[in-house]
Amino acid sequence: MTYSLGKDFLMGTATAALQIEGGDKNNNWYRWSEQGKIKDGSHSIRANDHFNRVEEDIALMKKMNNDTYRLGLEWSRIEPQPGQWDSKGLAHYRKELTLLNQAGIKPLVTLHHFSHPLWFEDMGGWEHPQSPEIFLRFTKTVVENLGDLASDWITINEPNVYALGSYVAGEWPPGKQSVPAYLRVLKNMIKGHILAYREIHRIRQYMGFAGKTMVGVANHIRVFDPEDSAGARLAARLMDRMFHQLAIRGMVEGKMLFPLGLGGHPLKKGFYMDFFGLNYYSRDIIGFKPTSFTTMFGEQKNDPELPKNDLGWDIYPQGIYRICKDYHQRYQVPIYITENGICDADDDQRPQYIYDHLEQVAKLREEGIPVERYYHWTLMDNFEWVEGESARFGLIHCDFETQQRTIRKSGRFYGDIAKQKAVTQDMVEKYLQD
């Protein structure tokens, strides 16, 4: 089956600075790697050496017809010590943004994507009561120096995933296991986002770009479908509240839902979002497990009838449709799919995965839901957090020993779709007939 996405639809790829740049020793993930906490024994210091290969990698984006590219900035390269700014770090990102613009690739810049300087980590990170103001200081300096080169910004990537992995599961730095810490971190990230949202708009308006700035959050949202029992339905609702709604309602509306607060608006009621960013990967079947307090009495299960990626996650394309439909009804703003992808080292599932998920996007657009952009996760195989180099999500294969990049079959397919803004019968026969 063929489908069209529309000529105004923007397609690109997404990365995070820590996962691709390599070479930086002043961040929380470098220390975590040094402590041997990465499952496959790899280290963030290597990654893809993107910091030294920006021109090469932008050329690959261009070859795959990227209209836009979501990149992250490494905070520790810009503010290596509190209040001290590295002109070389800022100059590097200024060069990268300039090269993207010259290539006709629209940048979407992420300010915080799971990594930050060691001095910030050592003072308590996002648990520290002054962390929102510290993040505001970083945001102000970045936008004052780079705001003329980028109109579109993500303040924080997946606050719920960061808080869960770092402060409940304990698998990410700093490795805590505390629900109260999770709540403190989310509350401070909400405040940090709102302060940064206001500041980005203020600075860009001062620069003369009023009305041309888009700021949002990259929200990780899963579908939680309960088993057929009252307990499972309650658990799914509680998990949705704790994992999704606390962060989303806080960052969009400024509202501190219980148990973050009593429903008040400490930084004033408002609407702190210009687009709804969605990172979507999978869904969970929720069972009732009364002994599991940290997951709100829910047990996450796979659907045995669905195919799985290399990490065992269910492949459920319909979820991207369901979530976009739901949140558009709530907020009525443009939707950017800021991440969507599959861990698939052999690249035997990724072409179909791309086809199936973009088919759902095409359906949404036909129904008038303003899904305006799609960023595939990810440009190339990289350092995939605690999984290390073993989890391969890339449209481009990377040989980490030689840093040789090779566009996969799925990358060629994605590039053809991005060029045509459609899936044609020729593409189906070329990429999907097996």
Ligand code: IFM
Given for the second form:
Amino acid sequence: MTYSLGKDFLMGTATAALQIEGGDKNNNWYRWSEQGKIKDGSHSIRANDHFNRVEEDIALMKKMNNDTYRLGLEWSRIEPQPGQWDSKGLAHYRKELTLLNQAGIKPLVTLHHFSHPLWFEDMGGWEHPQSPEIFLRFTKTVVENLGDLASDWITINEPNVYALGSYVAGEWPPGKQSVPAYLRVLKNMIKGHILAYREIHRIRQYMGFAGKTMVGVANHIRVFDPEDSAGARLAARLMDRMFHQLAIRGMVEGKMLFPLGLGGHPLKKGFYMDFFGLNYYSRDIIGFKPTSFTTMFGEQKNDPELPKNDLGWDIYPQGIYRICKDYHQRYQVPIYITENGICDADDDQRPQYIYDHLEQVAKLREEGIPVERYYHWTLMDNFEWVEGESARFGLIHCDFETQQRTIRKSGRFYGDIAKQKAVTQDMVEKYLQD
Ligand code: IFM
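Next up, can you give the form predicted together with the named molecule of this protein, since the form predicted alone came first?
To see the whole picture, the full complex is given below, headed by that same chain.
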């Protein structure tokens, strides 16, 4: 029942700027909210008002014994117009990073997490051939101004989920449904990552931090287990390639798998990942149904035997173990679980979810797999993209009307684990009795 994670294990929480800050009108999700595309009618302009409550929220992280915190930067606050830099935006993030460092919480900074300025969206966003260089320009300014305050960087969050939601499912801005556009976006994001990877290292090196910089990507990885048929096995392989490998092999190795390689690739093959960032939520059973647009590569199904979260996603803790093992074998770099969490408004599943997933992590660490960090998604209930404010993933409950934050039972449990780097018998009795 009890287990230990080891004193050197870092635990924290993860957020994204757009999902918590509120108040910014110059980004793609503001317009999408204005257009009434959010299912519950909520709006990204509100979120958690974190932009004005940084101190309060850092105090909550401290209370939950966070060693580290993954935060995003809102690009449009830093570069509101192409090539124009907002010193107030940069100063805001300098202050936030300084406060985190003073609190003894190590920042991990994400440069692109699904949101970007309207001018970038309107020129074609990540579909535009110049988008990698435009992202590089943003990265350069950010790291020149903030690079002394953070050693650890994520260039892009979940490129596969972004490209799929925005360019195939069409549920996210700009709402396209086109596989060629998906491929263009992935290819540009890969280039953008590689350029940013090199640039972050270059700048931190001349700042005097050679050898002390960690750069990676937050890869969203699911387990795809096929149904028992040849067609389903083929579909699962195809889904793995289309959803995982195109982005991962491109970003880690600079390898453009077919069909991304068509049209050439000016950047060299190499190794562009200092840690393997892994966002894990769920597993899909894959069926074979090539007859419709949404299932042409494979049909994603639930496993009726497994418990579900509030959004109907299967809860499958063994997946985190399987994925970490697999990617460690492939790449042999430290693994950071950059996201893992559950949508659970009444918090009756989250304590067990945390226990079960961290148990798998403890097992991995015992076996010598270098899972060095775990970031729970997420610090507090926030703006969950098209689901809006109704999908609640937080260790902290947020009343969006009053902005009152209340640490949930799961948050207290997580804080106790983070303090002891272990689950003790006392904790099991206190938090998991039901
Ligand atoms: O809220 C998102 C996050 O922005 C990216 N990964 C998955 C989370 C839960 O859906």
